[in-house]
Each structure stands twice: as C-alpha cells, then as structure tokens.
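Presented below, as structure tokens, is a lone chain in the form predicted alone.
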Amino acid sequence: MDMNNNIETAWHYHNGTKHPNGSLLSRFHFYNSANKPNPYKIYKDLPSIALPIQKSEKDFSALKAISANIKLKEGRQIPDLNVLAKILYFSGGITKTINFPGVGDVEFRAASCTGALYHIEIYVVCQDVSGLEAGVYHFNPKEMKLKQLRKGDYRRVLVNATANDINAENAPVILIYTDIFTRNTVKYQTREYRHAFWDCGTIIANTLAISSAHGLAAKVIVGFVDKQVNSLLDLNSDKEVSLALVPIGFTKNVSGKNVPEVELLNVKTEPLSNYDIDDPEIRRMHQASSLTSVNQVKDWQGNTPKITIPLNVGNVIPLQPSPENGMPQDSLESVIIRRGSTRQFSLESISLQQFSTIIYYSTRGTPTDFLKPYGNSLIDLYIIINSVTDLGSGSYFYNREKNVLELLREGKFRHVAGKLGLDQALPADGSVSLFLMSDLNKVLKRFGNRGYRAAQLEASITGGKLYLGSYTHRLGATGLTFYDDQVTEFFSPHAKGKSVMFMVIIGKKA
C-alpha cells in the first residue's frame, strides 16, 4: 500500500491539530513576537536580475479578475519581465511598512499570512521571455530581484513531474510555491502544516487574479512528483518543500521531449530561520501525502466526485449581486495595495448587495488539476450573519449552483461566532463569519492524503478572493483560526461529518 492511500495519517494529523486540545499541540507553548524569525530567504553569491515595477496601464476590475477563468489559447499569452514582475509583486511583494512601538518596522506583503511570519517562497521556471533568459529563479521580495539558481530551460522537468499537464506543457512561465516549516512552527507548532496551505492559497488567489487581469491563463497544480520539483529547486526537503505549481500563459515554444538532467547545486543561503525546530509530525504528514511516481500523478488527475446537497426550498433566500456595470470598478492593483487584515470591526451592517457580490464573484470557480470539470469544488460555505441589511440574523448554507442562501437557524449568534473563532472579538463584531468546510471522508477517499492538501488550498484560495472582494467594496476582512469540532457541531445536522478548512470575517472597519 502506498503512503498516499494510507489516509489514517491525514486523520491523525487533522484530529491531532484541532483546537483546543489537539494531541499534537502543547498548551504550554510560548512564542515571543519580539524574536520573529527572518522572513526572507537570502541566497549568497548568485547572479540577480532586478524586477522593474512600472505604473500600470491596466485598469482591470478586481471583481472581474477574481472571477475570471482565462482559457489556454494561442496569441498574446507570453508575459515579459515587466508583467512577470507585477505578478510576483502583487502576489508576494512588500506593499506597506508599518512602525509598531517596541517592535519597529514590519514589512507587510500583498497577501495575508498567519502571524505575518511569511513562510511561503516563490520560484520561477521559464523559457526565454523578453527581458529574462530561460532559467530557474528565486523571487526575493525584499530587494525585488530574481536570483538565478539554474541557467537554461528546465520546464520539461515540471511537465514530466505533472504527468504532462497541458497547462504546464504550454506555459512559458511556471511559478512554484514552497513552505519553510520553521518560520511558522515557532508560533503555531504542528498546526503549521495547515497554515502552509492557508498562506500559500491567499498568495495564489492574488497570482490568479493578476494573471487574469493581464489576459494570461493560469492553473493551480497540486498533483506532481514531489522529489522532482524539490530537486529542481535544490531544496533541503527536511526544512522546505514544494506545495503547488502555477503555470502561466501559453506558448508554441514547448519545452522539448527530453527531460534535462538536474544536477545537485548545494547553493549557499543564510539560515532559513533563526529557529531550528524540527516537527516530526509535519514531516510525517508531508511525506505521507507526497506522490513518488508519474503513475501516482495520473491517478490523481481526473474528475472530482460530484457532491450534491439537497436544497430545502422552503428556506431559500436569493442573493442579489451587483450587475457588472453596477459593481465597484476599483482596479485589482489598487485593491491589493490597500488590502490588510482588519484588526477591529464596527457593529455596522453591510448591505445585502455588497455581501451578495462578494460571495458570488469569489466562488465562480478555481482552475486546478483536482477540480474537474471547472466550477466543481471540495468546499462548502457555512455562514453566520450578524448584520446584513434586509437579511435576518442566523446561520446559513450557501448553495453556489443556485446562488442562494439556505436558512439553517434564525437567531442572534454574535456570541457564538466569537466563541467559534477561538474566543476572539472579531467574529462577534464583524457583519459576517464564513466557515469554509469540506467533507474530508469523500476527499481523502478520492485523492488519498494528497486530498488534504487540496482541500486546504482550495479553501484558502477562496478565502483570498473573499479578502479581495471585501476590500474592493472598501470593507474589512480577516482570516481567523477556530474551534474545529464546535463549528461542525453548531452547523449540524447540515454540516455533520464536515471539517473546517478556513474562516473569514467580513464587515466594516472600526
């Protein structure tokens, strides 16, 4: 039996990292925020290429960008260095610096990250594009530079690792997202492996949106031979691992049939973290969800199981999203620049149209290798409404196919929302608490342990879109952690057997 199909490992990890009393978490753990790990991976003695940031000539609506699905097609789908720089900057670049008394300057990036610990790295594998020669590069957001690890066209390594995924095969540029474990375990312990996909997903939501704004096809690939990708990047896979690939654009310059030899580089970096915390449970979960052969990747590919949820038509409330010409037209780039994680909500209501538009445009689908056909999903949205005009307070289920809310229970649940969100004030004060849940029994049965990665990642990509949709409306949003089983219990019997993957609060900023 291969390790991926031994799904007891995923259940052991998931149940062991539940709040409040997961067996893999220590209640006596202490994190001193004054001693944050270095959030940058710094390579020594590698050639670098400066990334230009030019004022955008694009004025592409953020809501259109998060909901678009650009198809693979011949034509102008090869990004030059300027466009690639924008994709990287608006995915993981530094967008603001804030000085905190007693802490000093903190550099915040384009996408949210648990604890602002920034443990996700981005790499580029590309053919020759205008302004950049073919190679393998690491993105340094601190200096806005690419560091060249390998010279030459290595895309065929990734095409082979993905079992000839069509997007990978035709992409002039492929981004790879990795996780450095210890940057996040220092605060969140073994739960870090959930955060790896949460924080990777919110970054990828930006990547997909900015690619769409430039008319470039993009797709999230979670099924690949892990060792091949890690070796290409010369990673120490005990410390840093690949999580996802995003091929971008279309080219006729297919990368050839022969897979180039990948030599060991042993490139030198500064220490990946000033903490050397080895978490064997994270390594065990990652190894058990790794794919070791092209045949395993092929088994991974295929249609997503269709999960139909009966609709109680007696309790249905149609949503009212704005028509395209009536919705906010704020550009995607301006929205990403002003996005943050709200730290205090007012008790004011948001409008039904605002809520409807955010939900609708955030859930139109995500192009991935595990959601086939497009529009399928592993995620269900359960919602606590505190204050939305023309919508009663209560708990709801969102049916994305019909674009309607199903009322589960009427009532004022501010205190419940606060309790479910790890006893924090934000969910109680916000207008809406959204719980992105998944039936892990069905997901793991179809995809094995790798399905755990997929469910977490899809939820967080959707969460990233909810962030952008909220800030487009000049509202606030934040992601939170939660008491796992209490969320399931609160939304049951409707949510019986489902597990929370991600939580987002939306409301007016105080």
Ligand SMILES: Cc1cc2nc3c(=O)[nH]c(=O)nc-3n(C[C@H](O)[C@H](O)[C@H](O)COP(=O)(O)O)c2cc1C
Contents of the next structure:
Amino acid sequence: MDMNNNIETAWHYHNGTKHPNGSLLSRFHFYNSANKPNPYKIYKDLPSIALPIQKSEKDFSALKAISANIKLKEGRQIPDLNVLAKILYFSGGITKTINFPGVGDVEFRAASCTGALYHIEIYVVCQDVSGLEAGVYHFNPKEMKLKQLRKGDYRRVLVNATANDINAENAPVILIYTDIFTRNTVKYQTREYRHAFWDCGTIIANTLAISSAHGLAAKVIVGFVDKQVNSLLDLNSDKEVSLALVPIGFTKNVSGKNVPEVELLNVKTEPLSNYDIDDPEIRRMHQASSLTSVNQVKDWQGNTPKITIPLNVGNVIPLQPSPENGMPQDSLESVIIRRGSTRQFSLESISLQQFSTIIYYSTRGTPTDFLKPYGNSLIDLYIIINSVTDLGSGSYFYNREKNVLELLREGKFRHVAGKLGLDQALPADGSVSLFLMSDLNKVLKRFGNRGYRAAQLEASITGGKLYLGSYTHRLGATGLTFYDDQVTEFFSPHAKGKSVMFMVIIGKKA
Ligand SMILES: Cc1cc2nc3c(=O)[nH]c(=O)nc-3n(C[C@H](O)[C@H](O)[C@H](O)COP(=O)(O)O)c2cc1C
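Counterpart to the form predicted alone, namely the form predicted in complex with this ligand:
Now the full complex is given, and it begins with the chain already shown.
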C-alpha cells in the first residue's frame, strides 16, 4: 500500500494531538515567550529586489473580494511588480507593531497566526513580468524585498509537479507557502502540524481576496509532488516544507514543454529557528501525506466526494444577508489593515443581518484542486449563538447551499462555548462561536492522508474569510483553540463522526 493510502497515520496524528489529553502532547512542555524564534527567514548573500508599496488607485469591497471567483480567461491577467507587491504585503506583510512591556516590539502581520509565531514563508515563481525578471524568489516581509534564489523561468517544474493543473499551466506567477516546523512547535509541540495549515489558510484567504480585487484568477493547489517543489526552493524538508501553491493570473506565455533542470543551490540562511528539536510525529505525518509521483497527483485531482447536507425542514431559519448594494463597502485593503484578533468581547449582540452577511459571503466557495465542482466543500459549519438580535440563543447547523440555519438545540450556551474553547473567556463573551468541522472518515477515504491537509486548509481559509467579513462590519473576531471531542459531543447526534478543524468567535469588541 502506498503511504498516502495508509490513513491510520492521519488518525494517529489527529487523535494523538487532541486537547486535552492527546497521547502525542507532553504535559510538561513549557514555552517561554522570551525564547520566541526570529519570525523571519533571512537569506544571506542573495540579490534583492525592493517591493514598491503604492497607494491603491481603486477601492475594492472586501465582501465582494472574499466571495468572488475570478475565472481563468483569455486577456490580460498578468500582475506587474506593483500588484505582486500588494498581493504579498496584504497576505504576509507587517501591518502593525505593538510594544509589550517586558517583551518589546511585536510585529503583527496581515493574517492571524497562532501565537504570533509566523512560521509560514512565501515564495514566488514567475515568468518575466513588468518590473521583475523570471525567477524563483523568497518574500522578506521585514524588508519588503524579494530575494532571488534562481534566475530564469522555472514555472514548468511546478506545472509538472501539479500534473499539469490548468491554473498552474497558465499562471504568470505562482506563490508557494512553506512551513518552518520548529518556529511553531516551540510553543505548540506536535499540534504544530495542524497550525501549519491554520496559519497558512488565513494568509491564503487574504491572497485569494486581494487577487480577486485585482481581477486575477487564483486557485489553491494542495496536490503536488512534494519533493519536486521542495527541491526547487532548496528546502531542508526535515525542517521546512511546502504546504500549498497558489497560481495567480492568466498568460499565453505558457512555460516551455521541457522541465528545466533544478540544480542544488545550497543557499545560506540564518538559522531557521533558535528552537531546533525535531518532532518525529510531524515528520511522519508529513511524509505519510506526501505525494511521490505525478500519477498520484492525477488521482488526487478527481472529483470531491459529494457531501450531502441533511436538511431538517422543521426548524430552519433563513439567513438575511445584505444585498450587494446594501452591504458595507469598506475596501479590502482597509479591512486587512485594521484586522486583528479581538482580545476581549463585550456581551452585546450583533444584528442578524451582520451575522448573515458575514456567514454568507465567507462560504461561497474556494477555488482549489480538491473541491469540484466549485462551491463544494469538505467543511460543515456548526454554531453556538449567544447573542444575535432576532435569533434565539442555541446551537445551530448552517446549510450553506440553502443559506439557512437549522436549529439543533435551544438554550443559553455561553458557559458551554467558553468551556469548548479551551476554557477561555472569548467564546463565552462573544456573540457567536463557529466550529468548522469535517467528516474526516469520508475525506481520508477519498484523498488518503493528504486529505487531512486539504480539510485543515479549507477550514482555515474559510476562517480567514470570516475574520475579514467581521472586520468589514467593524466587529471583532478571533481564531481559537478547542477541546476536540467535547465539541463533537456537544453538536451530536448531528455532528457524530465529524472532527473540528478550526474555530472562530465573532462579536463586538469590548
Ligand atoms: C487558528 C488560530 C487559533 C487561535 N487560538 C487562540 C486562542 O486559543 N486564544 C487566543 O487568545 N488567541 C488565539 N488566536 C489568536 C492569535 O493569538 C493571534 O492571531 C496572533 O496573536 C496574531 O495577532 P493578530 O491576529 O491580532 O494579528 C488564534 C489564532 C488562530 C489563527
């Protein structure tokens, strides 16, 4: 059996990293934030290109951007260096610096990240575009620069690694998101491999939105031959690995038929992390979910299992999203700049229209290589409502196809939400807790261990959109950690057999 199909490995990892008592989590692990690893990967001695930061000429509504799906089309969809700089800045750039007594300045980024540890790096592989020659580059958000690892057009390596994915084949620019394990295991140990996708997904939500705002098609690719992509970036894959690719735009300048030779680079970097203890369970899970041949990638690209949503007609409440001309028109860039994770919620209500609009626009679909047709999903939304005007408090299931809520249980569940969210006050005080859950049995059966990466990533991309939808309404939001099995139990029998992938709280900031 090939490793990807031995799904015991994904179950072993998932069950072993459950809160509170997962067998792979040590109770004696202690993290001192004074030992936080440097959150920037620093290349030595490479040519660098400054990324220009220009004021936007046009504002593009954030809600439209998170729900849009720009199609691949003939015509000009080639970002120049200015647009590429924006895509990178609003995905992974530094948006604010806050000084904490005793800790010093912390540089926060465009997307949320567990522990603000920023373990995800972004690379660019492109043809010649206006202002930038063809090459392979690393994005350095601290200096707002690209560092050139390779000169020349290497897109064909990625086209080959993705078994000729149509977006990859036609993209002038392809972004690659990588994860440096120990920059996050330092705090979260083996659970890091979940965080890898969580923190990559929130960034990708921004990338997709900002690409849409510029009229550029973009798609998330999770199926690729891992080794080919990691070698192109010269990664030491025991420590840093590629998680996802996002081809952006459309060009007729399709990279040639022949795959260019990828020579060993051995480029020098500062140490990736001051915490350097390997986690064998993460490496095992990563290897077991790696694809080793183009044929495996082709199998991956088949159709998504049809996930039918049961509808209990007795207890449904239609949501009331604002029509396009009535919804807040705040620009995407302004929303990303003011986004942050809310540290305290007031107990006040949000309106049904606000709630409906956020949920609706965040769940219209994500362009990926594993969700076909567009709009399909591996994720179901389970919700605890504490305080939304004109909506009774209780637990609900959201049917995204029909855009209705199904009442599961009436009741006041603030204390339950607080308990499920790792005994934190945030879900008890917020208006709404959203649990993004997946039927991993079905997902792993169809996609093998690699499906675990896909389910985590899709959930976190939706989580990132929920953040942006909430901040568009000038509300607060935060991602949150949870007690896995207790959440499933709480929403059962409806959620029986499903696993929580991501949790988000929405409400008014205190
Ligand atoms: C998936 C996820 C889980 C998180 N879990 C928690 C949590 O359990 N408690 C908490 O206070 N913050 C949590 N956060 C918020 C992060 O601490 C926050 O994103 C980080 O400090 C960066 O700050 P920013 O989001 O304001 O930019 C979480 C964020 C994400 C993306």
